[in-house]
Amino acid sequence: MNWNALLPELILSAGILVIFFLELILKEKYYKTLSLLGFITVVASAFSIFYVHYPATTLLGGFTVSGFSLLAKFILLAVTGLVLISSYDFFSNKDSVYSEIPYLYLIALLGFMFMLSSGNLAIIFVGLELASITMYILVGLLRREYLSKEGAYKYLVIGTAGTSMYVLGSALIYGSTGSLAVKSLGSKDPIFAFGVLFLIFALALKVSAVPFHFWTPDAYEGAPTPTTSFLATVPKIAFYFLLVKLTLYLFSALPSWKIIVAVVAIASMFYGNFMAYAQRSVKRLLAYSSIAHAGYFVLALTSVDLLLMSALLFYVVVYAVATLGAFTVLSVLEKKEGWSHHFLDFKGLFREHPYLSSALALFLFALIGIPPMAVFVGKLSIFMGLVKNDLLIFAIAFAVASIISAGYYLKVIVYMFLHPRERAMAPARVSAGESFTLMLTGVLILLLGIFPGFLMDWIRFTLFHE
């Protein structure tokens, strides 16, 4: 047994057990302490990544460590840490503190980390379900609120359908090839084609792509807003790193995979953007924005081109940073009594909260893709990658969909800065964790836009050596 290969997961597992035990014996007033302990666990696990020797294999060949998987884990740990320290004040202001939240975030993270190091469809499934079941619980934690229960129920039912498709696809692939090892799969058998098709659909559901997106608006709206920021960032990063690996070794073995992926991507881009215009809740608007972004991301999987896939992963990471910042602002505002995320609540917000309004505007401009922000670099890189691979029609669709999306982001900014304030509310208090998260995400969005080479080169190096 190669314990060194499992070092980040072992540290994370130990932290989960410690927090779980302390949560049983401590009172709810220690919730902040448990959240900080969860943050320390994440930092320790991230730090341990630099001591992992790779490439390495353990668990009878089912768990593989590479530079690519370690990079993904480091990014996941960093984003989860920011979610943890920005969430404790939100839950402390609720009627009751949900002291199990810190270790639930970490359990979901552990599932994603196992999933990314799995070279076997069965072990990927174990990590996927560990994360998914935990997220169903996280969405439904506000037990007194109908929207939370409704969102969790829809997520559970539709997520279970995705699980069934994944299991059926894996079984068909095993029946066709006699193996579940991702790197050794490939067959001209129609059964293999059906298996790959079911896997694509299962993972399309997990990333909120059309037509498997129906859980997303309700889950995003009903979940506690810090949990929404987790749902909108950490799973996205994990699944797209996984999709890149599966596209390289599995999906591309199916000749018609490009057509399937392109149809899902284009439908997601345009449906998500047009539906976002019809929303009256900014939180729900960002849910449809995530569906549109799923289309942008999936479109980059229509070609087995490592440069295009590097651009995709860069885009996913900087999108996650901007989205985390936006939902952190919404979390701060939701602590105000009577706040509902309705557009009317945002009228004249700049006059009442100039710093929060400016931060939210920064993140929305970033999501539009306005230079010099990092999302612009991601969008431009994907556009150029599609053109380079003779996918001009997809590149044009990508550009048109991005232009369409600008309207609903700008609508929020117009409400905040150009409309008069109609009703007074209590001021929103920003905690130290929220301030740190907003400051760091804002700085990263600008720095990675001006100096994208650092992250882009890191992603390319690990992907080319995968």
Given for the second form:
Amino acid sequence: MNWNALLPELILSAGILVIFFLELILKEKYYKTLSLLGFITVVASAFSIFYVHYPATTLLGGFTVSGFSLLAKFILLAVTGLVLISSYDFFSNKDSVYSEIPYLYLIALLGFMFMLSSGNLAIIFVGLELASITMYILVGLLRREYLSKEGAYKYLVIGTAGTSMYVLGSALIYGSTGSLAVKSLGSKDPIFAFGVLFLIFALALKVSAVPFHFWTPDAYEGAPTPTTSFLATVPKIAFYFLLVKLTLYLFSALPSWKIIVAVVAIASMFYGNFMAYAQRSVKRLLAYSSIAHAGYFVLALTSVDLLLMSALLFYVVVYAVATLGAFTVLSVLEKKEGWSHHFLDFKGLFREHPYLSSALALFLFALIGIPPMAVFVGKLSIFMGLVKNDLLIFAIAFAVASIISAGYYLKVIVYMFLHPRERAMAPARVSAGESFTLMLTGVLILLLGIFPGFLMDWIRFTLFHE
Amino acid sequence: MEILLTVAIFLPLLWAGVISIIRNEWIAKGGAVAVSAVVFLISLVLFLNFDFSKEGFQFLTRVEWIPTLGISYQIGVDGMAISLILMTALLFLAVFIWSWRIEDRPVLYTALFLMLETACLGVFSALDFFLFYIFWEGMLIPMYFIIGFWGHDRKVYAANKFFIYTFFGSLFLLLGLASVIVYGYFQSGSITFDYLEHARMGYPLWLQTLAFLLFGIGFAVKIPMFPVHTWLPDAHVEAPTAGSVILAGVLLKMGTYGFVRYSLPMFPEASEYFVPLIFTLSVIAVIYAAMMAIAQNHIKRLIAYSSISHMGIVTLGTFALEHDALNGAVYMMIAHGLSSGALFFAAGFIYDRIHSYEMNNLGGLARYLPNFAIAFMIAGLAGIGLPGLAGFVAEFLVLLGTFKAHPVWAFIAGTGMILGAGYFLYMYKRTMLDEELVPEERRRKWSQLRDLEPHHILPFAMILTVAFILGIYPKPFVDIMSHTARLVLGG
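Same protein, different condition: the form predicted alone was shown, now please give the form predicted together with its partner chain.
Entire complex below, previous chain first.
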């Protein structure tokens, strides 16, 4: 038994257990302490990653550690830590506070970390389910709000359909090849093809690509905003790291995978962008923007090219940073009395909250892809990667969709800066955790835009040694 | 010496960062004046050290930036770029001195202008597509907020219109850049954003045509050429004085700069092919905008239309594909930057004193504001091309060069310049003269007005002195600009 390979997961599990038992005694009153404890666990786990020796295998070959999965885990831990530390003030301000929240986030994170450290479809499933079930609970946490319940219910029903597709897919693959290993040799068997197809659909559902996106707007809107920022970032990163691995070894064994993935991708891009224009709630608008982004990301999976895939992963990470920042601003604003995320609430916000609205503008400009913010580099490298792979049509579709998307982000900025304030509200207080998250994401989005080489090289290096 | 260029570009941005932390009004303003003075001195030093007998770009700096995408930090200047940089630095110095009395959110105001200065200097010196595009877009956001925050009544409308037009244009520019980079990749097997490599590459005609149109739309919106000029009058009317000065003086030059720097050397055959189109649009702009200017009652709108008319002369000279005409076009960029800057300062001064831009509410000011009347007159004459001032040399060179190759076009454009004299003198008459038509009570009010103050005199003096120097002894400047003409047209 190689305990060293499991070090980050062990620390995280220990932290979860400690918080779990403390929560039984301390209850809501010590909610902030429990959150901080969760944050410390995450930091400790992230640090322990530097002490893991890789490559290594343990748990009878079911758990493998590579540079690639460690990098993914580190990024996941960092993002979850930021979500956690920016969430406590939000929940303390809501009257229905549940002190279980910190360890729920951590359990979902643990699920994703397991998911990424296995080459076996069954063990991936265990991690996936651990994370998914926790996220259903997280979405439905605001028990007294209808939207939260509705979102959670939709997410549960549709998410479960996805899970069952996943199981069915892996069962078919097992039936056809006799192995659950991701690095299978593939086969010409139609049953194998069906299996892969179901896997693609299941994962498309999890990353909210069209036509499996229906849960996304409702779950994003209904969830407490810190949970939305978790939902929009951590699972995205995890699933794309997984998808890159699956595409490399499994999907590419299916000849027609390109077409399926491309159709899903292009449909998501355009559907997400056009629907976003119809939204009146900024939170829902960002949900549609994440559908559109799912399209951009999946598009980069149409070719087995490690350079393109590392560009994709870079893009996912910087997208997550920008989205995390944007949702953190929204969660600060939601603490205001009578705030509803409706466009009208944003009118003239700059007069009331100059710093918060500037931060939101920064993140939205970043999401449009305006240089020098990091998302521009991500978009550019995906575009060039598609061109390199002779997928000029996809590259053009990607560019057009990106241009279409500029309008709705700008609309929010225009409302915030150039309209007079109509509804005066008491200003919201920004907690220390929230301002930390905002500062860090803001600096990161600029820094990674100006010096992207560091993260890009890191991703590429680990991917090539996977 | 090379490092000075980088310092000049990033010093304003650095100071913008510092004052956004310190947030003290007087440190911000004083520092901005000092920083822009330093930038001006640096660009003067570079200008004086520029060796115009040598071919190619000078003060080249190249640092690898994102090697996997072939992106590098590469800057350098030729004769046109160094002249524009010098003019930009001068106008920003003038603007910061002029804005000494600004009271509404002064720190943010100063910081935005400093960011704008970095972006403008960057556009004129970038020799890497990626870098160029960053600076090009980086100009958009500060200018948007300058119009949107410190503008007049319809500022939101004007700011949005400005943003939508220029953003739309720069998307085409982005597609154009992408198309040549993609072609370069297929040609050489490696991605490069290096302008110098692309300028040497030689594209096939189909790509030249496509890319010329894509780049051209991006630049045409910025210039602005007819028929995408409609954002400019609105933006100028609503923008604050300093914003108008920078918009007319520097930002419009980015488009024409782009034509000379990118379109002509990279797409020579397509440029030749599109000459009739560009000439038609230019001549329409020259004459139509001048006639529109005569019809205006609003001072700033009049100056805005005159800018469109003058920029038409620049595009005409650029696409005459002739040495003298190109020299004249570049000269016109500088001359127009100075004269329109001074004219917008004048309009801003009138608004400061009388709180109106409408000519109907003005008249007879010359008696009460004598110093201002002189400055206003010189600024206007520089714009309409009176011999001895910068505008004359520029118009003369453009017409001379164009006449050699295309006499008919030159003749038509020449009539536009007569109209130019018309609208300026008409405006001057209705604002500064016509004293007998002004009602008594308004004249009483006028007699209370204060003439130019030191922070007005200094900008006027700086700009108009340079306009005189350029008009009286143009030879060294023409030499420097023909450095670019040799680079672009060969020979």
